[in-house]
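Here you get one chain, nothing else, as structure tokens; it is the form predicted alone.
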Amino acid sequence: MMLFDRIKMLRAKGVIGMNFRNIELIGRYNDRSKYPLVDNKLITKRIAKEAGIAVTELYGKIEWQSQLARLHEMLAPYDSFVIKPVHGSGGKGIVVITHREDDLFIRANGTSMTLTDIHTHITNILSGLYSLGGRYDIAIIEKMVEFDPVFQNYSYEGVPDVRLIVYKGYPMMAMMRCPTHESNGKANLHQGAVGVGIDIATGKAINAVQHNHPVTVHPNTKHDFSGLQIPHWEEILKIGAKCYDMTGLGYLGADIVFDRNVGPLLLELNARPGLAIQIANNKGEYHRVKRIDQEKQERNAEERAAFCINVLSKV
């Protein structure tokens, strides 16, 4: 295909660059001054359940160097866990803990962990090797999620998540990233991940990506995407609308995942989502943004819910 037809083509499904979403988006609806309250995973904790919100739950949190001297106490009561840094993006610097074997941690990908290489991947932590920008950073512990097993066929070694994309409160766009054995159980798409895009009115997959290429099925299970469909589907569009209400920014990525005991968990936020979602749904953003863009901003998140479900959804 030739450039220009390209390009034509890429218009024509409203898929939107660096530019605009740097500029439109994220420059003229994201407050700096608010970024913290995403970017440092405590206080999305803290606020998330203010807001109603389930999330993770805490085990507890190492800040300085000292602590560590109390890292077998700290874990002694878990066999499982999930360590991550406060301020990490981008799945660095998570380590996953399923069980122990003796005195061995055994991660989601099957190797294992003694005391001390968590004791240096939490002093790593510390120092800032995984956080934004590179600053010091704080180690937190929480508790692993169990999850659905309705996506056993779509996950290897590890947790598949939902993102949403929410513009002004209303939740436009979803993919499902499941973890591949390439991207060693991480649901990061520049890892290996798969993305596969999410119908926002049913909740039932349309589209599936691994590298940009288009798949049918899990490179590691082969099971067809096709059959995949999202439970709670309302609930999780009615969590991302109130991401907006509880942070005030216009445009965010909301991570969640499925405990097969809680339900919905809201993951994290992202003030500056990536554009991949548009490749997975093999459809852009522009013309929904516009859609909203012609909305009253008055409506509750239920409301804004039922929108994308009913309105957005045919964009």
Contents of the next structure:
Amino acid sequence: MMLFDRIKMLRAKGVIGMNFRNIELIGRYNDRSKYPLVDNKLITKRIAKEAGIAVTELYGKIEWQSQLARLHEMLAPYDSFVIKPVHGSGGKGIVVITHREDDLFIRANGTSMTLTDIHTHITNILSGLYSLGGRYDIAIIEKMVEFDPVFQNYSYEGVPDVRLIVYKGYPMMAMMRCPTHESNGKANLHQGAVGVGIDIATGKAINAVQHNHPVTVHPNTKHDFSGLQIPHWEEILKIGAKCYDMTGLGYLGADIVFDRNVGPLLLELNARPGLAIQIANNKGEYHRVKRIDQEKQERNAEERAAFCINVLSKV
Amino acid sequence: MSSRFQVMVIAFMLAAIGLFIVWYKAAFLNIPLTPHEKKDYFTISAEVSFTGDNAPAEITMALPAPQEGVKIISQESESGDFGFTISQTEEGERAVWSKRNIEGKQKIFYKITVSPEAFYSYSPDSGVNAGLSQNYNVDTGTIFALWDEVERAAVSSLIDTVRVHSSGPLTFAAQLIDQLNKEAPSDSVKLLLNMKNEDKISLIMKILMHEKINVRKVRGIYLKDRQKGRTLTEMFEVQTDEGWKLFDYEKGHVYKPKDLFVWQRGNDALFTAKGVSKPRLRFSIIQTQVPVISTIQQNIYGSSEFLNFSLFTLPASQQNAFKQILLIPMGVLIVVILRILVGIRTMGTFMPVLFSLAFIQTSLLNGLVMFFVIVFSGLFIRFYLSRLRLLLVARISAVIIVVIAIMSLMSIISYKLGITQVLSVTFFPMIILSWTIERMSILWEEEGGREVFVQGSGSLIVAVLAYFVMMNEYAAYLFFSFPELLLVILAVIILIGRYTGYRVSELLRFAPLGRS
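Could you output the structure for the form predicted together with the partner chain, given that the previous block was the form predicted alone?
Then the entire complex follows, led off by the chain already shown.
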């Protein structure tokens, strides 16, 4: 029967489904009490700094509605900035302001906002519109990432990032997420961003998909993905490996961006990373999970990154 | 013990317990598995007719006692202006009708409704039946006093023959009947059978009494439909070491026939009539079929401790509430299956179940139409509200009020137009509707209309499927009558909760990986 053939084929490729992820990976290795470490961006920033990982610079935070009265003064020194909900997920509620024109704030996608618009947006964030479970939230204003020109050709109206899946401290799979016009500058695959599977050994592109369909060039810039090479690859893997040490979460998604001045920055962590990375890599996570399960010896972050380059990439 | 193994054990145990209770209730408490199952009720009416003699009259009749295999549902006397009492005798209850002065033809009815039930048993009330066994200190010398010498000689010879071939009361009675029913009877038997003032029945009774065997008459009626003008079938019982054994005058020892309802046990007269002439007692039977479920609801199962603890014992309004509440697990199961096994995305986890509950009240088509009207007009107004820059809680509150306004408006307009179905719009949970509208509009802004469509239609598909399952008459009935099925559902949900395989939707989603 066709259905069973398909299941067999996906099994052979080591593709894991949501149920497997939820029970065997998240349920088993992600302790709920540690979720705030990744769900709260302020805490993530703090522990990353303590672990020696670079993060985007924090300009300020707004906790109370009354603080909005000072919004204008707060934003005054900055020409570009990003507003985020502290408990947001999946890029919800993020507004990127690239520059100002008179009284208007210009967003990455070209539309403009007035101060009142920003005011409203932050009010929405505070009332929990974008946070998990609708609880009261905090808005943070941070420095806009000026992304590395290396990626100029692979992105449109947004910042591309690298998503690492870190299993028990081993960065076992990676993909680059390239915003498109369709994704509205966001790096979310289901909104139309291109997912580029990255070879864990070299940092080179191996495959690219948009909406689950293979593509070879970026839909807006028309640039070929086959030439994509992520710089500082080994360092990136080490950052991923360190994220495990600082959170203790066994199944983790780490999003890393490249600032032209600072280099790789940890953007955010995710305790429930999606499975689209498998499609981008044309490879399932299962076999690598099982290979890592066999490793009994204690290793530090550097050794784990090396293990991924030397051993895991061939699994 | 791994958690997976524990899950298996727990699920298995829950399912086993649930199914066992269902089986027990179905097999032994006769709770039917389908709502339409009917059971037979037989209404036996005893009709006493007589002619009054312008004198005080008193009519008595033996009344049936509780018995195994047939349950007495109700009994009543229809006797006009006769005084009616029930008197206790050593052999059981008797109905007594009395009147100072009667004339002309009269009829009295006594109606009793019974239901044959294979597993029905009662513990005999010692007060009623105990007297029977002690009351047979008959003076054996006087039994055959009215007979002549020849007859006495014949009966002695018969008794001798039977005695030789028997070992106790049971075999004696069996042999006696056998002798009397032989195709080629002996001379003494012939002589006895031809006696003018003794029939075979009284002959057998007298001989048994003479032998000091405790014996009592049994009068009963076969439960068959459309019997009219019947008399009771007579049998007798003999006391043995193992209790009373039933005999047929023709066939010898018998076990109690399945459909025999015993009206009277004992040697008292079935009925007596004083002060009237031409008394006559006749029986008729009518069979009716009653839905079993109504009999349970009438709480006539009070005898079972188990059912005393069931939902049937609640007041009617609570029963109705629970009929609704017990449907929810079915809806929840549908949600679990569609989300975990199929992978349909819905707006809010259990909102679809709440909507299907509303659909049950409004009927599906009306409900869907009203849902669309409310949600679309709500969305429209929500988009306008978003321009007023309100705080989230205030905005949702505003949407709630708008939804209520839309509902009222719909009701008024449709009522004026004569479409009364729309009045059931009130069954929609307003706060849930408002939240749905809010979520939809956020989703629209954040992820675009496509996602709204995917999740919205996903929610509706789940709601409609849950509606059909919950509307299923059999499901509704089963869950109300056998709430322990909840344990089975719980077991299934626990098992699904450990399913790590692919969702159906993932086979599509990961299809590019399958190709290569």
